[in-house]
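Only one chain is shown below, in structure tokens, and it's the form predicted on its own.
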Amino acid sequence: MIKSLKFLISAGPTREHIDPVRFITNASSGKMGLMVAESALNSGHQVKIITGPVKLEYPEKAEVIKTITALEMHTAIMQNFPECDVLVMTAAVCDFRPVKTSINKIHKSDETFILRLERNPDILLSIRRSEKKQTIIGFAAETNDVIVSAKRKLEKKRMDMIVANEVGGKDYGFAVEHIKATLLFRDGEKREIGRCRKKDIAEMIVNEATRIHNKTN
């Protein structure tokens, strides 16, 4: 019998407001997080989703926590991580936010508009595993040097597995049904998947997360 694990899944983009009507964001739709959530639930696990603003309906059996900014997502994950067994970070979190957000709409002028940005906290670097030895799975969405960048993130952020996700193709990447991926593991294993459905890679992620967690606990 498969042991039920507590999955904490981040999903979607974040928004960093410039003024009440304009914001910085990215092309993430939240589909990958949705697929991982559905796969985990279908495997008998408990699921909590921390999501940015998306146009999706998450499964009724999942607990959903809605956030907008990177700071809000950071806070929500820090609060909920200690109770989870597996963290899957599919969210595309904005690296930067405006230093100052205008309370009123900024109107056009003939002058150059300079937007000053500051770094958002890195969620995975902020995390500290507890005695539960949580399993951490991440994503690296890249347009070039995909494997090199993913391997660097895997090591720096102390993950158990990372999905090297090549984006920018016509039929794979953000907001579509397919992904082009390679799985990299902490022990050095590399598993090239290639182009496949997000539903299929989600099932692989849940299976690998379960295997890794059971092996280390």
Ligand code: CTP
Second form
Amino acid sequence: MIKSLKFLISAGPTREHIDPVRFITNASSGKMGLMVAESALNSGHQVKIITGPVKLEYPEKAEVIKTITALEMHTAIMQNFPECDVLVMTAAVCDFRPVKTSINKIHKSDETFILRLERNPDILLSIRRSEKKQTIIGFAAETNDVIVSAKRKLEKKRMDMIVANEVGGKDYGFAVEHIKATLLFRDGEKREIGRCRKKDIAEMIVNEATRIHNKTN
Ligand code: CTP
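Please supply the coordinates for the form predicted together with cytidine-5'-triphosphate, as a counterpart to the form predicted on its own shown previously.
Then the entire complex follows, led off by the chain already shown.
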């Protein structure tokens, strides 16, 4: 019998407001997170999704916590992490936010406009595993030096596995059905997957997360 695990999944972009009508964001659709959630539910696991602003319908069986900004997503993940068995960080968290968000709409005055940004917290870096020995899976969306950059992130952020994801191609990457992926593991194993459906990668992630979790607990 399969042991039901508690999956915590972050999904989508974050949105950092400049004023009430303008914001900084990125092209993440949230689809990868949705598919990991569906796959985990299909395998009999419990799912909580911490999502940024997306145009998606999440499965009814999943608990969904809606956030907008990276700071909100950070708080929600820190609150829910201690209870989970597996964290899958598919979210494309904005690295920076405006130093000041204007309460009123900003009107143009000069030919140039300088926007000062400050760093958002790194969510994975601020997490500490509890005695539950959570399994942590992250993503790296890269245009170049894909494997080197992903390996650096895997080690720095103490992940168990990272999905190195090549973006910038026409038929794979953000907001489409396919990704071009390589799985890198903490023990140094490297598994090239190539171009495949997000749905298939989602299934692999759930299977690997379960395998790693059962091995370490
Ligand atoms: N991530 C995070 N908190 C952030 C930014 C990213 O937890 N503030 C997570 C992402 O969800 C992803 C992993 O870290 O699982 C790698 O994210 P990525 O944006 O590829 O890398 P960065 O750490 O932002 O590094 P760089 O700016 O060098 O690309």
